[in-house]
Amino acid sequence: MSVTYPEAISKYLSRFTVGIAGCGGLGGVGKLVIADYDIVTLQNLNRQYYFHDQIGRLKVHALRENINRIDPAITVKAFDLKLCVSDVIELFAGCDVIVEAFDKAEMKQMIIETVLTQMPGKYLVTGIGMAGWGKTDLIHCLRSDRLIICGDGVSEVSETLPVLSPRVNMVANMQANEVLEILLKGFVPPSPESR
């Protein structure tokens, strides 16, 4: 039986676990560990992958449901809690890569410091500077050893600079792409004979 290139990539990725701190979304890998304490609100619908009938539900449960509707083969472990240092270490210890998807700057700082100082060998892909609109050319990735920062690095959310879907989704897609780059480092494509 021949194996297509996309099937080979999918099979290879199925052995990895990605931790997501804050309920953004990243699929395609074998296991996801997601943690958040927030509920779905009407304001989330313009930039996050939830539906109107999920308003009021815990984000972790709604996201797990949505991911399982897309791909029931993905195992999603959902934790309804506000992460602290010890939670980050415990919940994401078995993850190959950790993705930060928090709204609040202090939570971003906490997970960056925790992963870089207390979780040797773990990669962290974070999003910083995605508020507002336009200025697409300023969005980029910065890599420093195990820390990858996606965004423009400066656009903080404010009353006059809200979080809107286009820039959030660009950064989220960049984060997903960086995760794939990390996970696929050891991928060996199938030989032409096996395709």
Contents of the next structure:
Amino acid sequence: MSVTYPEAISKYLSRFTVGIAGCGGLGGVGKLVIADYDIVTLQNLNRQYYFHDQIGRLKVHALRENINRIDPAITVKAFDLKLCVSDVIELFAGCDVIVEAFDKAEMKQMIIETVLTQMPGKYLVTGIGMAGWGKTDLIHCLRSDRLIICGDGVSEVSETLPVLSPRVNMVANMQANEVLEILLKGFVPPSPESR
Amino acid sequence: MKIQLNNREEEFGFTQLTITELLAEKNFTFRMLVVKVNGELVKRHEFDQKLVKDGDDVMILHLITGG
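Same protein, different condition: the form predicted alone was shown, now please give the form predicted in complex with its partner chain.
In what comes next, the whole complex appears, and the chain from above leads the way.
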């Protein structure tokens, strides 16, 4: 039986679990653990993966539905709560990588401190600085051991600097790309004869 | 001293600095910060005591809202 290269990657990735903290604009592995307390609003639709008819629903439920419409085989564990230190430790303990996809700076600080001090060995991929538009060249990636920071590090959301789809999703995709780099470290490509 | 600050080499005219002094030197006035020295997280209440010395690897993250 021949296995294509992309199939081999999918099969390899299906064993992993990724935790997504926050289900806004930032947030195909086998299992996902998602957590958020917010509901879908009209203002979210410019950059987040929800539909107009999902306005008013819990983000975690709407997102699980949307992910399973793309692929019913993906297991999504959804937690409707505002994450605190003990939740982070408990819910994401079984995850191979944690993705920080919060909005508020305070929450970003909380999860970074929690993972660095209380979850040794765990990778955390964060998104910091993505408001506004243009300035593509400023977006970059900073790595320090198991902490990875994607974004421009300076563009804070404000009245005159809203969060818009292109930069938010550039950072979100950069985070996803860092997750793949971490997960695929041990991937052995299928040999040419089996393809 | 020469240190790595956010993956870039920077030189200061001091043999050592506390985190508080380093933030002042750099004019970093951010409210929400994560500071790591040689991979170890430094909590805010330790900023006045924790010393940065020649050769240290320092990361100062400014946490900002948006996502």
